[in-house]
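Below you'll find only one chain, the form predicted on its own, shown as structure tokens.
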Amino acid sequence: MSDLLYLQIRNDEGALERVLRTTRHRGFQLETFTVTTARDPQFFDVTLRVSSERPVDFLSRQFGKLLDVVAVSELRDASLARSA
């Protein structure tokens, strides 16, 4: 089962790499990774689709510990909701 996460992160050197490294080190498989420039150029909006045997809130809590991460949200995927 895959889960969808939204992050707002600072546009700092290495921030995207830290997010990807945390995802991998915590045992989550990255399915999609979308980055857009936020309204404020100091931030990125990141959407990740991940899968794992572990609960997604474990990864959300880990992201919350990263200094570059400003916000973390678990998103409800509309396509998953329609098929359920």
Second form
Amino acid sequence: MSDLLYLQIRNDEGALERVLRTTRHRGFQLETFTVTTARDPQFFDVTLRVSSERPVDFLSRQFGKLLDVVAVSELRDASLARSA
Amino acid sequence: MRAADFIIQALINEGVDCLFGYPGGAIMPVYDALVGAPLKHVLCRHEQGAALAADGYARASGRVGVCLATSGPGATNLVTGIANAYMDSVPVVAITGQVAKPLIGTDAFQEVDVFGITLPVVKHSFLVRKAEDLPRVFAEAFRIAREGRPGPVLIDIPKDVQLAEFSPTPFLTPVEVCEPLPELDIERARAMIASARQPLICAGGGVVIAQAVAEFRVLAEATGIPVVSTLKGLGCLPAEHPQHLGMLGMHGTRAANYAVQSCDLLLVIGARFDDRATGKLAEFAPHARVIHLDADRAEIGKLRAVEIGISAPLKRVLPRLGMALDIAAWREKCAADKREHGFRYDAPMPGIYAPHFLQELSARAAKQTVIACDVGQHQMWVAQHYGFDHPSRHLTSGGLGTMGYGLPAAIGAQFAEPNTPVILVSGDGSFMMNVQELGTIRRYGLPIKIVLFDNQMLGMVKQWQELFFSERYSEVDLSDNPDFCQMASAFEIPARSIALRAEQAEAIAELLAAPGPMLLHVRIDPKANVWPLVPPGANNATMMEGVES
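Having seen the form predicted on its own, could you give me the form predicted together with the partner chain?
Up next: the whole complex, starting with the chain shown before.
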């Protein structure tokens, strides 16, 4: 069972590292990781597909604590999932 | 102005009156700016000592603790202290010098990626690449460190940035938003509390972090609900309060653990279901519906499913939950358990029984005394047998369990409260981990009292090897300890050694009356263990008990 998460993060020093280490440390396997520069260059759009025995909510709440992370969404739309 | 001068000014503007550090190459401009500044710098003897002293200062004072170190080994030596603050949600700002920007990434002398190293143990971190960013970074760092669930923040500053000249310019600061309380959840919580027959409150360190001890006590007394505490929640209710059942968990009291296992509603306030507190999680509070109040939304439901989770300031929520309850039978059952299973201090031995020593120390020390402790058996004995009146009086490394915490934490607390008695309770293993900080006590003439329990063992590890590894003792013997009294004397700290219970009362009196620092070396039985003990993997009702001979 894998889940898709979308994050908007500030383009700050170490922001992507924080997302990646949080994913690993909290017990999630990273399946895909896509980073695009948002229209505003101060931000990144990040899409992750992750799998774990833990519920994805466990991870998204931890992302929510990162100060670089502006928004977190769990994507449930099948078409979005296929395109990731 | 020179950036290094701005850094000192920024600290003063943030209300910092004291910081703990150790100089070195990459932080020299900041140390240069310190000369003549109206700011107390405490020179510790190791950067780990500086970081842990900042932690102790923050816990005792409720203000942000600040530590300062150079790049490379100076920075890496801070890491344990930063992690300690992270695990226990302590507001600390750690400032490190870094090699000059052109050298970053070249493996320069004393270059280490401390920003990367500390990512897992900070609430947030900054690498300042432009002096113009310093005003915003310092303001954000202090705000982040103290707001919500507090924690450590790292500011890494390259040396050329420290030396740069710049003109500080105003920057935007976020407006504090007072979010509305979750009224629906509060109403549901009130209904759940009102309908409970056997409710129980579990108090954690979050109560004191939220500066909500007074509101907590009003709630507990209004409802009459019995209270158990985590290690860091001890003192939320005074130890002798009739509703207080003691600490829960691995070394908790029988009354506390029995109450948790039989309650039908558990109101968890500022605690996070740590494994040392819950025992076997699947069997923790098996009959209870749970209401969880915590500043950190991510903690709610993390380990234990809850019926209601409220993430809002405790000072505002707790007053909304008070009500009179008709739970006399349940209160009496809890009180009866407390009476029946109270600790005994009449071990029939001529030697010193650490629990009895601590009980007597607790009875005779001034109420406002700060007790710092290290990690191991003595730490659990302090939790069990020292009666805390307020959680800010108990400095203990709860989450990380850092041996060597106590001495620097006591130093930090003494700087936070120069007129308050500070006692360090340590063990012979932990004490040697940061023993160099005796030099800091000497340098500043701090009147810290040290109780050093010496069983010539790594006692807690020995206890586990005895109980769970078939008495196969591996590397726990410390019978070659130095002469601790001589060691204290080398730092001009008066010292005395005792080994008999008959000496205890007079030695405690001498310790408490000493005008300056003093070390009391207390020899104890290496066979003494901490009881009760919930074995790993068992539920909290499964408490092992030993008999001291």
